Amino acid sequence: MRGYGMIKTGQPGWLEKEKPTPGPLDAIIRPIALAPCSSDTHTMHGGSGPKENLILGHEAIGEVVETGDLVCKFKPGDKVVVPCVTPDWTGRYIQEGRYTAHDNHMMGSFKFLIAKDGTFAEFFHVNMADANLAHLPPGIAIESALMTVDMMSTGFHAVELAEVGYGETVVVIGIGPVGLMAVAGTQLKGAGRIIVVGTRPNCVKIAKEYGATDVVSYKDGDIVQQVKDLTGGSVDKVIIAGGNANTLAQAISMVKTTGIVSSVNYYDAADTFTIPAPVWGLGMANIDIRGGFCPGGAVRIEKLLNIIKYGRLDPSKLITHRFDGFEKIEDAFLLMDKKPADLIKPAIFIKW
């Protein structure tokens, strides 16, 4: 089969391999929607490490062909939505009762890119079907379906990573897809002042459609001293949605004493944090700094499109740029690492 991904670090490009096959539990999967995210094209530069010969791609919606003798719920042409996060169930981590990101180690739970082959392929592989996958439900499109497995999951995370509670007031920094996410994530747990840090038009707008009250721009001047002046002092939660290194000691120093500042960031493994002491009240301020991976598995997913199906929430605003076919993976992945400044989510549809 083919699939699109990364010949080495660095060198994208598109790649023959075997087929897989499943085991007992699990399911093959023929893509008819994906989407390129950035931390595909974080991977191909080597963000995450050294790589090769690796199909990237853990954003899918698609349709069973194959299922393993053990699959109860999923049979051949089920129409499925794919979260990015598949765990093995079994793991210990989990069975502690701990985040479904992590099944075995750290980050465990993200199969995809980082334990085998992604989605951007002819046919991808998805362990345990019956816990990991979701029908599509009828009414729901597309568009909007795909943009729950990763951009609204964690998004949403981010809000769950911060406690987000009635009435209080929240900074998102970064207003990308999943900073978006965030924002809409924050008004329907009922924030009072949603503060976002972004500076690109559409992103702004979409973030107003969302619940954005008010809006900085690092263009502005320093973001932490624009918050200060907005608020007449500091917020109640942070969402770090974006940026670099720095952005965390911003955070710190915008939110309360008490406060909590939840990051769902993919940092470089080069990257190193540095906070002054007294921004973090010399270690005094019982300010939580929380970050994470998000959720994986079926019932998650399930809830997130009961929130499209009942009128909550329409993710698909997110899309900017469509492509339709197999072949124009390679076209929205480049475009996903350019980022242009009218970008912010790139889809492709597929049909067989």
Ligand code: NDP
Contents of the next structure:
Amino acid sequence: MRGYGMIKTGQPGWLEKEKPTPGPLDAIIRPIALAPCSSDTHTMHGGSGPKENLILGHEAIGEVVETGDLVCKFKPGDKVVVPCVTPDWTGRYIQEGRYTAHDNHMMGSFKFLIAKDGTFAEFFHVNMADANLAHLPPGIAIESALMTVDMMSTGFHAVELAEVGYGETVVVIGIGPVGLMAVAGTQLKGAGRIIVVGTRPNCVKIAKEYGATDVVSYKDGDIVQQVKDLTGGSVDKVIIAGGNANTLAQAISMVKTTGIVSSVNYYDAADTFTIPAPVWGLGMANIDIRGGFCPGGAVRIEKLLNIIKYGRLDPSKLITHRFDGFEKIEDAFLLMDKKPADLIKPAIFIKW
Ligand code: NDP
Ligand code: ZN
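After the form predicted on its own, can we look at the form predicted together with this ligand?
Starting with the chain above, the whole complex follows.
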């Protein structure tokens, strides 16, 4: 079968691979909608270390073509929403009650890109299909469902980590697609003031539509000072969905002494975080610093789909560029890599 990915680090291209086969609990899926992600391009450039001969992609809606003998809930022909994170539900951390993206080890639940080929292929493999796949509900547009599998799940996870509450003042640093979903999730959780950091005009526009009350540009000077000028002090929560290694210290500098900084940003393997002791109360501030990778599984995705079904959020606003046909994966991926200013999220729709 064919797939698109990295021939080696820094070199994207088409690959020929064996069609995957399902284990007893697994399914093989044909993609019908795909979206490239910043994490795919980051991986291609070696952000998580050198890799080769790897099919990229981890955001997909698909059709089941084959199932293992023990799969009960799905059969060939079913349309499914595929979470980008597909845990092994027997994992040790999950059994210890830590429902995160790490089933046995760091990032253990992120199978695509890390443990196996991704979704930019004629066929791809999903482990533990009954626990990890959700049926595509009737009446929900494929493009909206596609935005649940990573963007909404990750953006909302940042909000969960930040424990956003009614009336709070929250800063969301970064308003790419992940940050925009964090803004929408913060709004759904009932925050009062939502200050966003970003510059691209269409992202700013959508951030306001999703609930942002104030906009700060990191290109207009120190964002910590700008947030202080706006609020006259510190804020309850800071969510990081963009920026660089320096952004963490900025977030800690803005949040109140008992606040929470939550980061879903993907830093570079070469990054080091420097936190000046005074901003962390000489080590005595009760600031929680939380990082996280989006949780996976069917139930989470079903709940996110429910938010769309009952009209509480339209995540399809994130899709700015649409492509038709399997061959267009390349154009969509290279566009994501180039990231022109008007791009938020590209999506590819495939008819077989
Ligand atoms: P984008 O690149 O689309 O958006 C990044 C945002 O950060 C933009 O709004 C950009 O502003 C802003 N930004 C850039 N530089 C700075 C700076 N110096 N200070 C403050 N803000 C800045 O990213 P995505 O939304 O696609 O993804 C966000 C992050 O989340 C990525 O690192 C991605 O890899 C990661 N990710 C993590 C996942 C997880 O589970 N933890 C899953 C999926 C993605 P501007 O408007 O000027 O462009
Ligand atoms: Zn992603």
